[in-house]
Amino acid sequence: MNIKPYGDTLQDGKVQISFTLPIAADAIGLEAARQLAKKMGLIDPNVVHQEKLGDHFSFYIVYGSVGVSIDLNDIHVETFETPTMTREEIEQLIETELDRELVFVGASTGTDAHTVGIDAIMNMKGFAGHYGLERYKHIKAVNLGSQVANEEFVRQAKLLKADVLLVSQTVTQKDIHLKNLVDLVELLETEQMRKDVVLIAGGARITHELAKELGYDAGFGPKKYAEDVAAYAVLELIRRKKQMF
């Protein structure tokens, strides 16, 4: 099945892009934006918005069409399905199958100063009615906050005897999140801790497929909440326990 983007009518190929140019917001800037969009492959590009960002910077929104399509049969994505579970169901699962307190340690690591994501998963109040892990029975949730160096993160994980490590990455400029995520895996392997923890990455640009490629057990992107992360982690710990016997 071949599909194309659409804006006005199905399969018309209409798309909208935005970008910043290091030039003034004037007539030359408008034409530069139009020509750039055309070289990017847009058909009949139209600059619908121009905004001054400074003396020598400007922002543009361009509307146009693309002539290409994709065949859905050619797309293969690694995904995983975790049963939808309530907080109470997860608590009961821990009590009956693991019979001990679990330690979840989370942080925004490296230079990442954003805590909204990790707070939504870890803190008691959670987000949008989805309570965080601090509210769960049988879970000790330790939120280390932001800008936590990988070395400190691993040190705390070892000190707390963590079962699950949650790494939040929001800052992605120049793919700094990729290097930071890989460095953490390598550090855990050096400390011979990688096999002892469930390692989960999360963030707006994190996918399960990407996380797996980087050496993580799972990845969670937008619209995921504490119960999604907890259900996966608890089921994974149960799976590992059964493999031991």
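Nothing here was measured: the structure is a model prediction, and the numbers come from that model. Numbering follows the first chain given and starts at 1. Take the two forms, superpose them, and find the largest set of C-alpha atoms that agree within 1.5 Å; that set is the rigid core. What changes on going to the form predicted in complex with its partner chain:
- The Cα position of L237 differs by less than 2 Å between these two forms after fitting on the rigid core.
- The two forms, fitted on the rigid core, differ between these two forms by less than 2 Å at the CA of K224.
- Core-superposed comparison between these two forms: CA of H56 displaced by 2 Å or more.
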Second form
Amino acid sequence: MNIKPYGDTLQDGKVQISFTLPIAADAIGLEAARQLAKKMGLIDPNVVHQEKLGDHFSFYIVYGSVGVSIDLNDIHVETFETPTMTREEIEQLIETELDRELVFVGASTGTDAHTVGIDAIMNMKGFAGHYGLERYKHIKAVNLGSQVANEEFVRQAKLLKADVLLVSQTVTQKDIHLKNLVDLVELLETEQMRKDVVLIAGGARITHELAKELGYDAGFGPKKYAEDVAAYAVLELIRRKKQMF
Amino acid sequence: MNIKPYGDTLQDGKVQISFTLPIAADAIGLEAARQLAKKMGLIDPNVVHQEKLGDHFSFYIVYGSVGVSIDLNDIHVETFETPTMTREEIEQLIETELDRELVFVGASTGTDAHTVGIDAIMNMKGFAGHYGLERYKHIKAVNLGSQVANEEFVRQAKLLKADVLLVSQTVTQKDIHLKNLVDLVELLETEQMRKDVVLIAGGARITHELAKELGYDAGFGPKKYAEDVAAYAVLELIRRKKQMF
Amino acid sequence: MNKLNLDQKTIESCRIHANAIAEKIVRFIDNHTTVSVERSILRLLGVDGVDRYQVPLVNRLVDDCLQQRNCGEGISRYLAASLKNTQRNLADFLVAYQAGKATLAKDPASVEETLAILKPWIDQGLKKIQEQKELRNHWINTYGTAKTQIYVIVATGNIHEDVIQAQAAARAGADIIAVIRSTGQSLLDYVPYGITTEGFGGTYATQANFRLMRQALDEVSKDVGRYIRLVNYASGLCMPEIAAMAALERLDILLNDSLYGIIFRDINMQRTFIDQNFSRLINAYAGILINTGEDNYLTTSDAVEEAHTVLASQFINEAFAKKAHLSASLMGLGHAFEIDPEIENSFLFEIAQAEMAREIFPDAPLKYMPPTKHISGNIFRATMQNALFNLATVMTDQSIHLLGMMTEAIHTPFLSDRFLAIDSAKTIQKTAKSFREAIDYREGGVIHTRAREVLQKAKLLLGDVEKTGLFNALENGVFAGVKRPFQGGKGLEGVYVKDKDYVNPIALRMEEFFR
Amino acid sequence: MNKLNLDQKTIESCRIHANAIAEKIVRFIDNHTTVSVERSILRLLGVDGVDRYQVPLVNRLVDDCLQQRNCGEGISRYLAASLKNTQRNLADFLVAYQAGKATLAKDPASVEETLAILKPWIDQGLKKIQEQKELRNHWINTYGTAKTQIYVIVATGNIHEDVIQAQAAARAGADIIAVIRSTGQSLLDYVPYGITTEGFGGTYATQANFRLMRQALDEVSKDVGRYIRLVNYASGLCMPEIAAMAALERLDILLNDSLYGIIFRDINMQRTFIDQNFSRLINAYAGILINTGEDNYLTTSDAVEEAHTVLASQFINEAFAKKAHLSASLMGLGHAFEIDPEIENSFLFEIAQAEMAREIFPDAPLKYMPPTKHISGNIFRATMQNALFNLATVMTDQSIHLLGMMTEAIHTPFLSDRFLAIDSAKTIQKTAKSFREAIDYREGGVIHTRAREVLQKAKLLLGDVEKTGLFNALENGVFAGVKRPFQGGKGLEGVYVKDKDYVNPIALRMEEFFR
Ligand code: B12
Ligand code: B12
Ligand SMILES: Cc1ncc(COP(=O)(O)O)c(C=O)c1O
Ligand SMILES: Cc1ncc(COP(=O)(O)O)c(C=O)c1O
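Output the structure of the form predicted in complex with its partner chain; the preceding block shows the form predicted alone.
To see the whole picture, the full complex is given below, headed by that same chain.
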């Protein structure tokens, strides 16, 4: 099925765009904005607003219809719909399939000081009504907090015999998170630990695709909670256990 | 010179996009939104918001960098920078160059009931501190109001021996204004009056380019006032007069 | 509790002036009928359908009456005579008439005969309206009514697309859905027929479209546990006909204001006052709430200087509505948040205006319009302006909250525009829930002072209008600065002086109901 | 005029508790110094520059002192001894030191000798600060200060790009420009050197960057006829050093709060309280306004339940500031609009909190932070939330108005984000100009009640903290629910007990100034 954006009528293709250009707010600016919108595939772009931002910049708001459409058959979301399981179901699963205590070690790494995200997943209280991992039976959840250097993180993981590593990254400006996340993978490989852990990244700007690309097993973004992470990790541990035999 | 949109660093190419897709707000929707943004030329699009709009629609906000840039040398704005003249200068110009009373007839045509735009140009009071044409010496400004059928408009133009016709169109939904504006040109041609008048269109969504395409002499959009229109029209009448000799 | 403590005597004076103003016009109205009033009678008797040129039968019949006979006697008397002459019931007569096998009677029946002959159809029409009214009351009693109802528009031109969007909006939290009409419909002297899928800036108001949308909203009402109200426009050249159709199809609210038509659509003033009166009677009978169009004035004239004209017009509209038996609970008087935000203290002026309306018309379900004129293509700025408006709505306890759209200056709303608007309105309703009860306006503060000034000026204006008469006042351009001649504008040719034996059997029965 | 009429006795009790809390900590502070305090002294004496490994000379000198000698005696005494031994003036000594041709003296000079030898450089440093202060006062006297100042941040990582954007923002209406630091700088135990063009989520705070930006803002100040204030962070491991640099380069405002460092950066509490005290003394001397970080608490803990912790912390910060000679006019206590808008009446809670701060600290230039935690990627909703915040700022007469950005949840501000935010703030300032004077909070209304509750709870909390002591309270996690051990966190290794002959010649002179 081919779909297009929807303004008020099926297949009308309507989108809204805004951007700043590093030129003055004059007729040339307007035309440049229109042409840019055209290059972005808008048919008959309508520059509905031009605003002077000082002498050397100008801001534009554009509406128009895109010619392109998306074939839904081409969309292959890596089947990463974590099964919706309740805490009780997950606890049950650990009991019957793994029958041991699992160790989850988490931290906000590098210079990142944001703890609310990792706390949301790990701490007793959880977030938005979803209890955190600390409250799960058969899970030992160790939250190392924030600003944890990768080296320290790996050291603790080793010490605690972690099954699952949870890494949170919030600051993404100039792609600082990419460097940080990749460094951790390299460090784990150097320590020959990479295969022994389920390695999970998370944060407001983290997607599963990105995490996979960087060498993680999974990535979780906004609106994901402890049960999503736990379900994924436990199923993955079970899968790995079965593979071993 | 090649320019790109500016987020917070020169040539970073940052743009913001929003649109609705006619599918549910799930992982497939997210990926479809990302792919659409890619098709629009965004490198690494960041879907920063997904919102459920009922069961069958979902809304997306995306940020990212466009790869394309605009070469300012390619921008040819039809030199339609109306010279900035004051009312007094225009009155002076009419006196010295044309030496007669000019007749401007205006209306909001078709079923369009919006008068504020045409009133802004024509009425004594004007708009945003710019007096309207009625206040100009040597200009007889006749404002026929709104909802004026094209036939009636042409009849009055003939009767009043109009030099300049001012047509306002505000409602543009489903391109109703295009039909209306084109019909007027055809009518004027049938009546063999087209060449005898300076034909000007105006309105919130009217651009000079559009007006030219439709067979008008000029088009005026937002932030244009009586002096812009008068200056253009008077200069055009002078040009035509000179051409005749 | 009154928050402004406006002078009750001044308010009373305003009402006295307004009543006198309306009184004079009503005397004029009582002596006249119009083609649209006559067509409405036919519609309520059950005449429906179009001929093969898409001309509605009600137009055909009334045109026949006009061409050959005198409309001032009333179409009903000719219809009654026709039934009597052809010995047919109404349905059969209409089939024959349409097939060219029967014509409208040359001479009218007497008034008594007319009432007797048409009784079954009058009864049937009124019963249908009563049933719809009861159904509405049932829904409302079941689900209750929000203190502030969220009102949004759909306007795609295609009724099917409208339905999708209306349902989605209701699920998102809208309480009221208005289907905006295609531009120009108000100038048509007939009502288009059937389901329509093409319109400009709106969707044609037809009885079939009404029915389709009503059904869709009933469906969604059950799902969301709120009765979703449906709105259209009884405005322009077919005021009473649309009211009749709305009554039959259970619309809940009608934009219904001749002043709007006169000023913004150049409808002839005689024509539309007469039309309005019957339309309001129908609305009163059907329990349909009306919305008046004062909000529009400030889109044309200056919102600071002309604020009092809005209030004056509300008083006049109230007087007219009373005369047509509309109770206060059905008078959705209009006003708007239209002052340029760049003007110092304009937000306070807005609050003053909105609070004043609330205090003066405590029982009226006021309709509060969002900023429109001062919205530009800057959708982010528009979002900010709408947030202030939403807060003003909560602060001043408005009843019907028409949501502002961030794309107001660009196009009729996209699906997403409506969602974002509903999100903003509902969030502000929540976050500022008891704001009204947590603050008082300070005596001598800008809000207080402004409200007093505006009320005072409205009183003076009403006094003047009473002196000159409303017709003259409109000729002089008191409202929105627009001048309209008594004999000018559209539709005057459809106005007729009533014969002394004129009868409007529907109006008779409705008037009886209110006695 | 007080709008909440809070109980003055309760407020007084809070101040008494807070004073007692600070008193105890100050006794601890007085017995200690830190590496950063010592480095600051060097900076104020004129030591600047880095070695070829980019290590600042001040770090080299203090490290030498640490490794071979006892920092508790104070770097000044070693420096004085070095000058005396080598018979060089400071500049020459530093050249020789850097070239490896001179070393730091093995034994310290006596206190008297130290003061005498260093006098020229002490005089010179303090004079420079006084000149900058006078220059600032001159600007301010010339141009005046807006009642509510608009504060925006730049954070590109590249100081040149920051300059472009800061100037553009000032022209658009911003009064205050803050250059956000690169993430992680607060954990560095040195201040980077020179002009920098790469940072993450911010731009490195360096003296060269300070100078560049100050110059750019002076330029634009003249053009716009307003003195544009410059902000940076004296927070983290180098608090007093940044304060020293800021004093020399005429920054106007510093974010300066150990509690922030303890809670959100895990800086050791002993270290940072000592550092803070000297940094505040420098700020007081230089006329630099401080901003405290209470606003951050509610990004981590619940804004409804923990509102009183913000107030309690403001009282404590006030007490600390007083002890460092900061006058009320330099205490930019922080608070924030952080309650989830989905909570009923949360806007009223915000108003209560903001008004309460205004009433309790009438002379403090309060800094009001926008919603951040409850902003999502929905930029339109964010725009609405920021509009409410902007209105709250006007209603409660805040002094420093940090603008919310629609892209708060996405990235540090784009150029256009800042413009849209300024447009919203300025428009609301205008449209609601006299709102504060036009309304009163109703006795017993939600705003009133909430303010009382929060004040009461703050008093109880302060009483508890007084009993346990602030160090223990922080160990128990009273603020933002974060627990920090007394011996834990970063920077403890830089803390030293003062020798009985310790001297800080700069502090001495500054204290003198205030006597
Ligand atoms: C709260 C906050 C702070 C607080 C942090 C307090 C604390 N204890 O964490 C304080 C005030 C200290 C702070 C400081 C700074 N912040 Co901050 N902050 C925020 C804010 C407002 C909210 C973040 C948050 O808590 N969200 C709520 C949580 C629950 O969401 P979340 O993190 O996305 O987590 C969810 C998912 O992503 C997922 N998840 C997250 N982590 C993980 C991990 C795993 C393993 C899994 C499975 C899932 C998962 O699960 C969670 C629940 O669904 C955001 C803006 C915003 N509205 O988003 C800015 C923001 C993140 N901060 C920002 C910046 C730049 C800073 C500073 C660097 C600024 C400065 N230079 O001074 C400083 C320093 C901090 C640092 N170096 O890291 C920027 C980042 C820009 C960018 N894209 O890089 C933002 C976006 C603001 C902005 N627009 O500038 N900040
Ligand atoms: C005021 C207004 C009304 C008033 C009109 C009152 C009056 N006396 O004009 C009322 C309330 C009556 C009204 C009614 C309707 N309106 Co209206 N209205 C507006 C509104 C709020 C402002 C328009 C305005 O006056 N702008 C100010 C003037 C000064 O700007 P301007 O017209 O652009 O004029 C400037 C330039 O364009 C130029 N210019 C204009 N004309 C000309 C002509 C010449 C020759 C020249 C040289 C220059 C020139 O000069 C002017 C000064 O710079 C806009 C929304 C908005 N904020 O823009 C909606 C809007 C235009 N309306 C709209 C609609 C759909 C309607 C209705 C059809 C709705 C309905 N179905 O009921 C009705 C019916 C009217 C009709 N059929 O035409 C839509 C149009 C959508 C579209 N793109 O097609 C808008 C955009 C609102 C919306 N989002 O839905 N409206
Ligand atoms: C009372 C009234 N009637 C009608 C309309 C709509 O205009 P029309 O149907 O004439 O296009 C409005 C618009 O706001 C109105 O207020
Ligand atoms: C007092 C204080 N210091 C510092 C910061 C900035 O954080 P950092 O410089 O530690 O990255 C903030 C942030 O709001 C703050 O409030």
